[in-house]
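Only one chain is shown below, in structure tokens, and it's the form predicted alone.
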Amino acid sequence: MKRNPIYIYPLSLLACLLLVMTSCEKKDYVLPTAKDVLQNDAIKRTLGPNIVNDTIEFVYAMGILPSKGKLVSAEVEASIAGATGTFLEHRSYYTNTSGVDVPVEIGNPSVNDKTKTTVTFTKDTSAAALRYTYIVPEEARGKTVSFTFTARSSNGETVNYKLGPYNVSKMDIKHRLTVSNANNAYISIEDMAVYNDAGAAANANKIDLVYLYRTYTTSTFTHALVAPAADPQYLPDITLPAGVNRNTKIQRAFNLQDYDLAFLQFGIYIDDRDFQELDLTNAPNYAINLKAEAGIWVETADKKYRAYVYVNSINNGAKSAVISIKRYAL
């Protein structure tokens, strides 16, 4: 006899059922057995771009068996060798109930040579965990840099573990410059300097922008980075040195608090994609009323470079702001 389907799809439910309340039955916890050869693992810490005299830091983790045989020593090698301050930790970390990281020293300071930097353990030890601090270098601007970790243990064994390979950002950085009214309020864009009226004068085919504060009953002012060249409605009460007449693009930018430059608890990085696809072509020479944690897009009357000058603070009193910018040469 032809079953009709309707009491199929019942049957085939309460067997789906049954199949899923035994998979779901509790079964205990059980230790997972460790391998008994040296193992190792790496991640990088740091996010955001890497960035030339900037840092990149990796924790490198290694472990054996006490039966087995200790750690002898951890190396890293790059690709291209860091810049000065490169260092693999000494020390390993365990973090404690309070939430606190806690050093346990294991070995000699690193030893960088060359590509090379490596830590020499003293101490009689099967597992740690080490914080490699890359300073990237001038040769690595706009290049990629790949790292190989590699743990060595007394019984012979050798292990190793790749990350890589990352792109290095052709941008720089400059933190928190001081400008102020009618005192060192002259921005260079190529020189990452503010300058008073001489040394603006010194470098006039640097200066970019001037930093002004006013205050008006009639109109909102305040803060201000207004290009030489701009309207003198924008300069006012401004006699700019000889020669400093540059007129710099200028485009005003808010909610876009850049992690490097800001140091927010939350941000976003600004990028070097974000400066090859800025288009500033119908951009003023003039932004007035900034704020903190505003900023401006910048390029240069050369059209050199692109820039992000990001504010920092400001503080009316003082009729001053602390700014800080990200360059990229076009």
The other form holds:
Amino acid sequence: MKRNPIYIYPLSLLACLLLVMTSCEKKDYVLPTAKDVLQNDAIKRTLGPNIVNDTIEFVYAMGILPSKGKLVSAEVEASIAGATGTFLEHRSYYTNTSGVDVPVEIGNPSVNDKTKTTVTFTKDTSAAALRYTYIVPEEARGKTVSFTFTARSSNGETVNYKLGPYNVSKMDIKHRLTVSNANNAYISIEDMAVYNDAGAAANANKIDLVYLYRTYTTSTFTHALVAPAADPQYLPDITLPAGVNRNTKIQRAFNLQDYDLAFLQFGIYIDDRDFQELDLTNAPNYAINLKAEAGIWVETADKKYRAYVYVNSINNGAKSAVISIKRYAL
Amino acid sequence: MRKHINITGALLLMAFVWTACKKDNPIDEDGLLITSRAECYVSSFELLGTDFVTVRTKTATIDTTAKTVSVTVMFGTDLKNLYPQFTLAQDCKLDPKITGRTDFSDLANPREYTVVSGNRQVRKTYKVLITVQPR
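For comparison with the form predicted alone, produce the structure of the form predicted in complex with its partner chain.
Starting with the chain above, the whole complex follows.
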């Protein structure tokens, strides 16, 4: 059938006009109607791996129309009871115009009963956002943990919100150990500790690294972390305590400012998987000329542990350094 | 009107046939373009450690006549795990390819890398001579 263009053009024009008219139609804003039942919501605040003895933080928000009732209690049940220090805030926070979080007390301090942490409201409160800090217990290592948040209101309503499961890392973490030349110079990955000469002699079979600081005119040595069994040229003028002889594998790393160790702004996290995939087969047993914010990957001689030793800071004058350790048991 | 359409159509068809029959530019087994360039040399050289920071103490010396790259590395450099980086003349490629960490610890038998020119006709083999800075 042959179409007559006389009809096609006006029809297209009309369609365009219709489109323009409808797209410009003004719609009045209408306030959303609040639900008339008890409501809740929760988020996990912390990022990165969940590490034993470290914290996982959440915020639990709940609200009910004042005409329907008030909040009576808030409760969190973890699938594995949190370690000592686990708590649910009894203060609700709001952010003021200066961006500062301001607390408003709404109840009694939380009470822990096995897996449950409860706050009972003492103020007439219809809405609150409570922070929950879970201290990861030893029991959760390598497992998963879930959380059920529950709110109750005076009109008998109960509402809950589930979060998780979250994997708990097998890693351990140790912050800010000070090592110094010829004093606290012996590092044990197994103990996550630093020893002096006497301590090293008493724990000889656990010493994995020796810290030393040297300056030479011909090369840059400065701060070093070296295995006791390394070539003596990397342990100049050092007499090791009796029995300190482990051959640790070491690999230097730079620009790996793990947030848990460095607390810098970088959102980098070393997780279990990094240690699982780490290959130090051909790694040497020394790392010299270390800088602040650098680090080393380590595998102990008995292959029981892999670790990342991060250099938080160095002090040339005091011939010392501050280190932090993340450790993974193989 | 119909006449114009036919002429345009014929022209488009001719253009298509012409481009379709044009001989492809030659590429080698790595999918790289083989060009007419015969230049064949290393213009600069870098050595990085496992932390991706240079281990050189100064710029590498490249002798295009003796076909050597001489580099002094810092005391304590882990020679078994280094990442070499070559800058080559235009269109050249390197044989063997660098695919990851390379072991340079056998100082008595320096590693050799062959530079292949853009026309793939010229091959020059360079030795990487490493000297470790004394303590």
